[in-house]
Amino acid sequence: MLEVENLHVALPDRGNKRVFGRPPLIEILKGIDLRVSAGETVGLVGESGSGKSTLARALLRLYPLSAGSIRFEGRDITNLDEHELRPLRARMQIVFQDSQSALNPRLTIGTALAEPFVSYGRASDSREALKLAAGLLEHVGLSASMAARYPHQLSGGQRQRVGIARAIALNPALVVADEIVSGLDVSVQAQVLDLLRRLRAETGMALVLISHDLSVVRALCERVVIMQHGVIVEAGPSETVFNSPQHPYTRKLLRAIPLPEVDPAWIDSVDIDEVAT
């Protein structure tokens, strides 16, 4: 369904913008191949600057590409234009890691749902567009009354489903997810993943889960891709990669994954009649 080939992204370095002109372009994405099949689930990890949300936005064509070129669906949409792109849209979606700014403060939680179905004329008006907006509500597990809230008045893990209530509004064919669960507490971080899981299994889109955490992406994915410095130096699926890795960077990272130290001797140090008081 997505095939992207020898893909390279550079963007401006505003950090040494002259003075006068144009700031310096620095190579974020250098060689990226990338396959993901109708109904996959695969996972992109890596530490911060590793590529993973540049690489997030340039499948959606939101960043400019540099050189390579990317595939939707058997299309070559790697020089379209935005007026191209448009009917497309409605078949690749992102929820972006920041929930907060990713919603207008100056709109409803109704009003930000409704809009998709307008744009692209899947309610006649805004009335039916607002119940079907309630509706996503509910398929996300919000309550349907969130509608008339503002995205300050809801927690990040409300307001995290409903950046995921607008992704799936049109039934898109392709979902990434860029780092969603970042920032929540673990057990929301449960509910989100298990909700992006249902969902999948309900809907058969395919999912990219953008993610510094091995622990998510093993819960989640069929297949996993590390990437270092703009490039992948490691791929397959998620169990052979997590217990066979090849790569010293995939090895590095999953000698990072914090596991508990257990005293072998604990359990002799408890007092089992002070246990059972």
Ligand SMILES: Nc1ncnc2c1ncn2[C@@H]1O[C@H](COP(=O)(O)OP(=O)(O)OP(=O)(O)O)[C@@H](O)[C@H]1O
Given for the second form:
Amino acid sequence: MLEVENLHVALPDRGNKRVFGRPPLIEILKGIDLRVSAGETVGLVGESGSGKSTLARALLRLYPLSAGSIRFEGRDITNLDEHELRPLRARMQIVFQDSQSALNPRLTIGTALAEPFVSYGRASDSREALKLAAGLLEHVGLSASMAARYPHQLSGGQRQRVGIARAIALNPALVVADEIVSGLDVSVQAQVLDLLRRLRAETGMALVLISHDLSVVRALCERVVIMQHGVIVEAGPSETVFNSPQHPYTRKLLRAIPLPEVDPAWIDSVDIDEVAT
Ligand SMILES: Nc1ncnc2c1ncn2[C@@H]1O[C@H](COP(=O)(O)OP(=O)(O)OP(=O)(O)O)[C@@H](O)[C@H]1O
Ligand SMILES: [Mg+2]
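Having looked at the form predicted alone, could you now put up the form predicted together with this ligand?
To see the whole picture, the full complex is given below, headed by that same chain.
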């Protein structure tokens, strides 16, 4: 479904602003190879600054590539322009950690969720789009009455549900979730992750889950990819990587973040309707 080969991304060096001319580029991703199968959940792990978020955006062609190729659903999207990418954008979505800033503060939740239905021609008029938006809210465990609220009137967990709702609105084949539960209470984290797991099972979408929390990755992901300094140092089935890490960096990472004894029923124990109101 997604095939990335030798991906290189260089961005202007933020720490080197110049009065004249452009800042020099620094290479952030240095030859990434990655495959994601349809319906698969892949965890992306690595220390801060290793390039996870850059990779997340590059996968969806939100950053220019300096080398390499990306195939998505059988199509080479490496060099497509924004106009050509547009129909594919519905199929590849990203959810960010900071849902507060991802949502327009002046739009109600309902209007924000209705927008993709209108702009992608999935609803004949705004009334129908609002109706679809209300259905979407219920689908992610929120009450349809949330549609009338503004982003700041929601809790962090509710906003992440809205972010997820927006991401799944157009039936994506791939959702990238970048640290979407960081900063939430542990019980709310479990609810949001349980929602993701349920949606994945229902829709068959593939999920790339970026998280610094290894117990989350272990609980949710079939496969895990470890990044360091812009390259992948280790990848494999979660059980294999967690039980017998091969690369010294993976071992260090596993030591640095002591894994709590994860009760596999941890996420299941959450009542998803708890936050509906
Ligand atoms: N727009 C940008 N311009 C220049 N450098 C950037 C830009 N975005 C990220 N970087 C740099 O690229 C490197 C990778 O950043 P990235 O945000 O991808 O890391 P990350 O693995 O997501 O880290 P974190 O776990 O803290 O979210 C960092 O050194 C960062 O400073
Ligand atoms: Mg990041």
